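Just one chain is shown here, as C-alpha cells, and it is the form predicted on its own.
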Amino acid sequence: MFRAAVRLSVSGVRGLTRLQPGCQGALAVRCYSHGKQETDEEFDARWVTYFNKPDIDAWELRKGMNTLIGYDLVPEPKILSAALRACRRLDDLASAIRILEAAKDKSGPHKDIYPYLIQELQPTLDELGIPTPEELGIDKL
C-alpha cells in the first residue's frame, strides 16, 4: 500500500517536471484602459459641477466626498470650496467640518499642504461662517 502511494507520488512529480511543448506559447496582453484620459482641469470641473448642483442632497454630498477622498490625491481648493458651499446650502455644519478634517487627513505627512488649503479656503470659510477644526479645538482630541 505504501509502495503504491510512493510510486504514484513520484510519477506525479516527474509529470510536473516535464516540459510540455504546448505550453510554450506567447501570453496574451490585455489592455483595459480604452477610454480617454481625463485631464486635471476636467477632473476639477467635473467635481465642482457635481457639488454645485442646486438640488444636491445630504446623501449625494457624502457619496461625492467619499468617492473624492478615495482617490489618491488631495482635492484642489476650488473643489473643497464647492463642497463647503453645498454644505451651507444643506445647512450641514458637521459635514463641512468633516470635509476639512478629511482634507487634513489626505495631506498626510506633508505639513505644507493643509495650511495652503486653509489659506486658499479662508475667504470661503469667512463668507460661509464655517470654523476650522483648529478654531474649534477638535484637532487636539
Given for the second form:
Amino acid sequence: MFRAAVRLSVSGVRGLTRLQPGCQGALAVRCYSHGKQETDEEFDARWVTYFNKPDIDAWELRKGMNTLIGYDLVPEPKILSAALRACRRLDDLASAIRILEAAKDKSGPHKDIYPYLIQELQPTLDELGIPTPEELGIDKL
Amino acid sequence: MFRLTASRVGGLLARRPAAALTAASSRPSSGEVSRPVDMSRPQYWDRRVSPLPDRPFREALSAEDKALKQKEKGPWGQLSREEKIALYRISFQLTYPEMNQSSSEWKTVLGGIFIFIGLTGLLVIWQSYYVYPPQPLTFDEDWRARQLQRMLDMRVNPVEGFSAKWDYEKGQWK
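Could you switch over to the form predicted in complex with its partner chain, since the one displayed so far is the form predicted on its own?
Full complex below, order starting with the chain above.
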C-alpha cells in the first residue's frame, strides 16, 4: 500500500514494479535476486500482447484482468485499451465497464490518475461505444 | 449447540444433491438458516482486488435479458443508457462504490465494548462491597499514623531514604 503511494507519481502511470533507484548505479547496495529485471515497457508490451490475442476466451480475459489488478500498479492506458477490445471481441460490455471501475479503484487516493486514463482511452471508448461508469451514473451510490 | 441428530444428517445429505442441481446457489440473507453453497461450481464475488468473477451474477435470464444479450453482440453504441446499466447488473451484483461503502458496524462494536466494560465495572464495585473481607486494621488512618511515627522513631533509612526526608528539629517533612 505504501509502495503504491510512493511509486505512483503524478506525471504518469508507468507500470512501475521493481527497480529501486539504488540498484541502477555502480554502488548498488541492495539488489534484487539474480536475473534480468523487466523494464516497464517490456511489462506493458507483454500485457498488451496478452489482451490482443485475437481468439482470447472469457477465462483468459478474467484471469488476465484479475492478475493485472492484483499487481501494485495502475495499468497503462494501452493495456486497458487492449483489454477493452478483448471485451468487445467477447461481446461483454459489463466486463468492459467493470475494468474501468477497477482501474479507478486501483488509483486509490491519487485522484488525478483516472481522469488521465479516461482521457487517453476516450478514442477507444468512443470507437467501441463503451460508457464510463460516470456516464451511467453507477459511480455514485 | 451442534445437535446433529441422525435425522438431520439424513436431511442434509438428501438436500445436498438438490442444492447442487439448482442453477444459482445463493447465500441466504441474515435470519435464514444457511444452505450449503456448492463450492465445486464457479463462484460469484464482488471484490476490489479481483474485478471479474468466475460467473455472472445472474445466470437465469428472462426473455428480455436474453434479447438484450443478443443485442450486446452488435455495436454497443446502439444500446441505450438503461440497457447498458441492465447488462452491467446482469453480470454484477454490486458496483465498486457499493462494494466499498463503509458500514456503521464499528459503532455497534465500540458500543458493545463499552457496555461490557461498564457492566464489568459495576461487577467490580459490587464485588468490592460484598465479596472482599473487611480491610485489615493496619489500613486504618490512626494505625498508619502511629506506624509512620514508629518508623521515624526507629530512624528507618536515615541516610538517603525514609527518615532522611524528615526534619527532626522542626517535626515535619523536609
